[in-house]
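One chain follows as structure tokens, the form predicted alone.
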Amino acid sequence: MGDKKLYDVVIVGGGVVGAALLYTLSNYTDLKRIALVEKQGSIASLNSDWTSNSQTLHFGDVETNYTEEKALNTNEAAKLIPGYEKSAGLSGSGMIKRCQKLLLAVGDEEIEYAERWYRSFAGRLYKGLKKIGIAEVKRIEPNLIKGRDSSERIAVYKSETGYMVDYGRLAKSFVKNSKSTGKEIDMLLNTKICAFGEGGDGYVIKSADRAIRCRSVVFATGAYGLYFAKSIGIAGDLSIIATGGGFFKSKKVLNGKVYRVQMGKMPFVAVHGDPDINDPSVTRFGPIIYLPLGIEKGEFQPLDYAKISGGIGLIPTSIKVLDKYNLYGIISRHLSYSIPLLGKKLFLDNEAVKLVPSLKYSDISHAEGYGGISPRIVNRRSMTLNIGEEKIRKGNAIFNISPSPGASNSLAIAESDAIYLSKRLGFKFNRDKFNRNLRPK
């Protein structure tokens, strides 16, 4: 069925960063007519969701692989999510919450990685940052003492801004405050697109049923932005390797998140400890790195991986990245974690004793249900990880393929995009408002 409506903007994917560009293009622009295509049936039900990520508001002040322009990019982003939350009279609503926040450091190794990177940028960058004596440790998080081995050295640093968010209720959040700006907002739940490409005033994109018209699209939609994008020829030289994180789960014993040191640039994040923003009751342990063959929580999909990255293709460029950095022995440690009895030992053993030594194998399970899928952006030409975000451009069309911590970017990411296509399509950004709701003095 053909749409003879023109939108000014179409966002497809209705994650959490689809949905935070809805709110910014309703709010503080005067487009009139934006549709958000998502094809499952209700908003973030897939990496967005609580279930699927450790809930965490990333400034870059515990991921010691950062960079410093990472960190500080990082970090003035991650400030608009308590912004919106203000201006948008939400506080106390339980979608974002403050919480204690740690970083552990355990044996010499790590211990004086960890000092170096403070001394490099990050006391300086995060002034709250502060390292903290065994007494305070004792008082605050007791756990990450009990049981432990006087003869183990570690290091606490302590961050004053600690958040978890349910992303979920966030991405919804946003789109209830579109609604209520009064502009021609379409929702288009349950619209799987099958093709995209340009035509007529700007692009088409087709699902089974319609085709939609629009001036310019943004694809929000993890690693199927990079199929998109490859469906008109571009990003050649990009590919992907999809990573699952999985967790295991106890009943309550830390206070609240607990990190730990990050080596080098290591893409993924080091298991840590998290409360559950929707149950109190429980401590969560993870991410498990595992290696699906498809990349979205809950589906199968090999040909779309396949397309995306290269065919066969994928095999050598893995192989070469992994080996370039050092990955190997990451990867199999975390796969053995699912082997039956047998990984929850060694789950225990090498992971989730180093944060609270006392725990036993009776206090720990899988969380069935738990994780979602990241895709990790591989530069095949020069065989790099990127281990943030990644944006491609053409015209007016943009790919945003967003891992961690892409939902704490969101709604950066939103601004960014906004700026482009204000440039682009000629419409009026107002920026100043933005900045005076969502960054307060």
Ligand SMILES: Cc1cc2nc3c(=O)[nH]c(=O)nc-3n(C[C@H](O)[C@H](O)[C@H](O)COP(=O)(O)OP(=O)(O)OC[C@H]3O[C@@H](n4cnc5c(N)ncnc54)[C@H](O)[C@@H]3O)c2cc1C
Given for the second form:
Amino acid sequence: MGDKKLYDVVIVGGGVVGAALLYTLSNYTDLKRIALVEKQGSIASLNSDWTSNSQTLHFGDVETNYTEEKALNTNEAAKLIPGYEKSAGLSGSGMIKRCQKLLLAVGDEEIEYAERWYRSFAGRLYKGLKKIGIAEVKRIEPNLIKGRDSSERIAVYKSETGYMVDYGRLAKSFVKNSKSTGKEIDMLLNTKICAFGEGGDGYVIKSADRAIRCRSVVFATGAYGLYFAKSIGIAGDLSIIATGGGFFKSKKVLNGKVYRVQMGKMPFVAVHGDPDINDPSVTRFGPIIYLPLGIEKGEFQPLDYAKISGGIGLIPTSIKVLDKYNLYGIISRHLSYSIPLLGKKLFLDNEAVKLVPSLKYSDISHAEGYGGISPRIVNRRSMTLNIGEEKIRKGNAIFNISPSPGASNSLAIAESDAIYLSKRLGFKFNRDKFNRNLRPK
Ligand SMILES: Cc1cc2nc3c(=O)[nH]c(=O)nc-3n(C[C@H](O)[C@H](O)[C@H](O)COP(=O)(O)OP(=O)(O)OC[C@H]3O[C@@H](n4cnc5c(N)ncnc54)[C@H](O)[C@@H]3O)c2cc1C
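Could you please show the structure of the form predicted together with the named molecule, as a counterpart to the form predicted alone just displayed?
After this comes the whole thing, all chains and molecules, with the earlier chain placed first.
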């Protein structure tokens, strides 16, 4: 069935990235007709759901593998989330909570690396980030010290920007605060887009039983962003390696987040310990990398995965990339954590006791049902692996693929899409109001 209505913008994908764009377009532009199309029956049920991710608001101040430029951009982007919380009157709602956040370096190599990182830009960029003494660590996060071999040297940095976020609730709140603008907003749930192309006054987006017409379209569909970009013959150089991220958990042993030093250009975050925003009785440890045959949590999608990643070509690409980034060690170590029984022991010895030395085998268990799948973007021409998001544009179509820290950056991704589309379509984006509300002085 062909819809008569011509939308100004159709957003495909109702995770936190799509919802942030809906909020931005409905509140800060003069656009009239917007639709958000989501294949599931509810908003944010995949990677943005609170069970799927680590719930961290990333500022880059404990991510020692970020470049200075990446840290600077992430820092600016993340600030928009507390800005939104304040402007939407959500303080105390429990969807965004302040928490303690530490960076832990274990052993001489990590300590020296962290010191170099701090001296080179982190100490300058993050004024509140300070190295703290062991007495203070004992006081604020005693289980980092308890049971630790006295010969093991550690260094700890305390961040000022500790936040945990339920990104699923945040996405729902973006939608609520979009609908309340009174604009014409259609929420098309249970609508899976299977094709799109140019047509009429812009684009025609097709599901099994309808054709939706729009002047512009933004895909915020995770790995499927690349699928749709490739369907119109662009982004041929890009591919993905889907990496699952799972978790172990224990009873609460940490008061806040504890990140570990990640050395070099490693595209994966080191295993960290986190409180759970919705379950204060536990501490989560992860993410643990695995290599799924699907690109969405709980799904078996080898054909779609092959289409996005270049089919059999993914194998030589992966080998080259793993080699270039020296990833065989970390991947094989993480894959071993999924071996029944033995995996838990390996995880405990290699990862968990580095954070909490007194943990025992019986203290931790697999966090069943937790975790998600990140589409890691690979450029097959340069054989480079992105740390973070990718944005592809063609005409009035935008394709966002947003692995971590995509949730933290969701409002910044939306801002840049709003700016781009306002220039292309000639609508007004009220940037002053956006800044006043979300970047308060
Ligand atoms: C283990 C793990 C830990 C992470 N930790 C953090 C963290 O601490 N902090 C952080 O900032 N980020 C973190 N991330 C990344 C974060 O989860 C993502 O950046 C964020 O959720 C991306 O949001 P999104 O809206 O792009 O994707 P999603 O939330 O996955 O939403 C995409 C939506 O598109 C829909 N969709 C797909 N195809 C179609 C179609 N054909 N038609 C209609 N709808 C479609 C899907 O159903 C889905 O609802 C983590 C990720 C993982 C896997």
